[in-house]
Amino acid sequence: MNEFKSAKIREVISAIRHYDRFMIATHVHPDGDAMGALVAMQLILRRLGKSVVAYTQDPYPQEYGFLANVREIRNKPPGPADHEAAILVDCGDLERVGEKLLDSVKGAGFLINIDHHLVNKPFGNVNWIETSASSACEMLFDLCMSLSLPPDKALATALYTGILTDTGSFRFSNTNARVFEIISTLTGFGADPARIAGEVYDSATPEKLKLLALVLGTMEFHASSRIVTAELSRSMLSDSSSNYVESEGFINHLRSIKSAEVAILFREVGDGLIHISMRSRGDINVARLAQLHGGGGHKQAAACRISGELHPVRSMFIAETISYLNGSRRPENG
C-alpha cells in the first residue's frame, strides 16, 4: 500500500473513531457497487460500536435485496439532530446524492467522502479519492484490513457484490490481478460466488424483461455500427408496469454488441431531464463526453443529465459522439 493511500485511510479512521452517530449515503439510482459499499460501510461502523443509518434517495434495485440489513435503508432524509457525521460512498459529486438528501449531508457536522470516480470533485472534510480502485468496495476492503476487521460472511458478500458488478463480472478494463486477490480473500471469508451471481443476474422480474424488450426495440446503430443507442421513455414504464430501478444494467446489453465502441442509453427521468448512460471499449473516454454536460464517471463508464425532450437530446448527443469518434478535439453541439 502506497503512502498516499495509507495517509488517506488513516484520516478516515481517525474521523470515524472521533464520532459516534453517522448517516451514510450513496448516489441516486444506486448500482451494485453503491449498494455493496453502503451495506459494507454500515456493517463496518456497527462492528466499531457506532450508531449508523443508511440512506438512498431512490429505492434499491430488488436484485440486491439479499444483502445484509438492506431493508433498513431509508429513503426519507434524516433530521439535523439525527447524526454527528456523514459518509458518502461511491458518489463522485456531492449533488449526486440527490436533492432529497443533499441538505442533510451538507448539514452534517463532518463529512467523509470515499470514492473512486475519475472526475470526482473533492468535497467534505476528509476525501479519500482513489481512481485506480476498481470500485468503492475495493476501497472499503482496504479500510477493513487497516482497521484489523477481517470481513465476516455478510461483509464479504457486500464487498464481493460491489467489485463483481463494477468490473462487469470481471470483464471491464478495471479488472486486474489485485481484484482477483481481493475476490479470493473475500471468498475465503464466506462470500459465495455462485449465490451472489445468481441473485444479481438471475433474479429478474417479468416486468423488468418486458421493459428490456421495449428498450431494445428502440435500438439504433450509427457511425458504421461503432455507436449503438437505445432509449427508455416514461410511457415504457407504464406499458411494462415497471419502474426506473428495473432498468439498472440495461446499458450492458448494448455494450455487448461486438461492433459497438460506444453504447448509450437515454432515459427520460422527468422534470424535463434526460439521463444518459454510456459504456465504451478500448481508448474511448466517455467521461469526457459526460463532462461536457456536467456529468462524469470512468473512462469506460460515465453518465450525465441534459435538460430537454428525449428525441432532440438523443439526436444532439449522438452527433456529439460521432464528432468525438471522428477525432474532433471536443464534441460540438448541434
The other form holds:
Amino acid sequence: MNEFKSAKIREVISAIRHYDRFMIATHVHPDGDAMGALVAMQLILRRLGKSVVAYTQDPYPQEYGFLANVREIRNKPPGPADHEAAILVDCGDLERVGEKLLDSVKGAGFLINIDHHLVNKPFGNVNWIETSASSACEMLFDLCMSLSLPPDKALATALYTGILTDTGSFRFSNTNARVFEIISTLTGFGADPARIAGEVYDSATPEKLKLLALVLGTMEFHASSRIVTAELSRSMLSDSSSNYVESEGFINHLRSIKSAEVAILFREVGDGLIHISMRSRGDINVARLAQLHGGGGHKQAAACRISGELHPVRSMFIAETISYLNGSRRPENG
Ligand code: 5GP
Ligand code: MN
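Moving from the form predicted alone, what structure would you give for the form predicted together with ligand 5GP?
Let us now look at the entire complex, which starts with that chain.
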C-alpha cells in the first residue's frame, strides 16, 4: 500500500475511533457499489461498537434486498442531535447525497468522505479519495484490513457486490489483478459468487423487462452508429406498471453495441428534469461531457441532469455529443 493511501486510512480510522454516533449515507438512486458500501460501512461500524444509522434519499433497487440489514435503511432525514459524525460513501460531490439529506450531512460535527470518483471535490473534514480503486467497496475492503477486521459472510457479501457491479461483472477497465485478489479473499470469507450474481442479475420482475422493451424501442443511432441513445419517459413507467428504480442498469444494453463509442440513456426523473447516463469505450471521457452540465462520474461512466422536456434535451445533448466526439480526437481531450 502506498504511503498516501495508508496515511488517509489512518486519518479515517482515527476519526471513526473518536466518535460514537454516526449517520452514514450514499448517493441518490443508489447502485450496487453504493448499496454494498453503505451496508459494509454499517457492519464495520457496528463491529467497532459504534451506533450507526444508514440513509439513502431514494429507495434501493429491489435486487439489493438480499444485503444485510437493508430494511433498516432510512429515507427520512435525521435530526441534528441524532449523530455526531457523518460518513458519505461513493459520492463524487456533496450534493450527490440528495437534497433531502443534505442539511443533516452538513449539520454533522464531522464529515468523512470515502470515494473513488474522478471528479471528487473534497468536501469532508477527512477526504479519502482513491480514483484508482475499482469501487467504494474495494476501499472499504482496505479499511477492514487496516482495522484487522476480517469480514464475516455478510460483510464479505456486501463488499463483493459493490466490486462486482462497479466493474460491470469484471468486464470494465477498472478490473485488474488486485480486484481478483480481493474477490478471491472475499470468496474465502464466505461471499458466494453464484448466489450474489443470481440476486443481482437474475432477479428481475416481468414489469422491469416490459419497461426495458419500451426503452429499447426508442433506440437511435447517430454519427455512423458511434453514438447510441434511448429514452425513458414517465408514461413508460405507468404503461409497464414499473418504476424508475428498475431502470438502473438499462444503459448497459446500449453499451453492449459494438459500434457504440458513446451510449446515452435519457430518463425523465420528474417533471422537467432529465437524468442523462453515459457510457463510453476507448479514449472517450464522458465525465468531461457530464461536467459541462454540472454532473460527473468516471471516464467511461458518467451522468448529469438537465432541466427541460425529454425530446428537446435529447436532441440538444446528441448534437453536443457529436461535436465532443469530433473534438475528442484532439490530444488535450484524450
Ligand atoms: P449513472 O449513469 O449510473 O446514473 O451514473 C454514472 C456514474 O456517474 C456513476 O459513477 C455516478 O456515481 C456518477 N454520477 C451520476 N450522476 C451524477 C451527478 O449528478 N454528479 C456527479 N458528480 N456524478 C454523477
Ligand atoms: Mn462506485
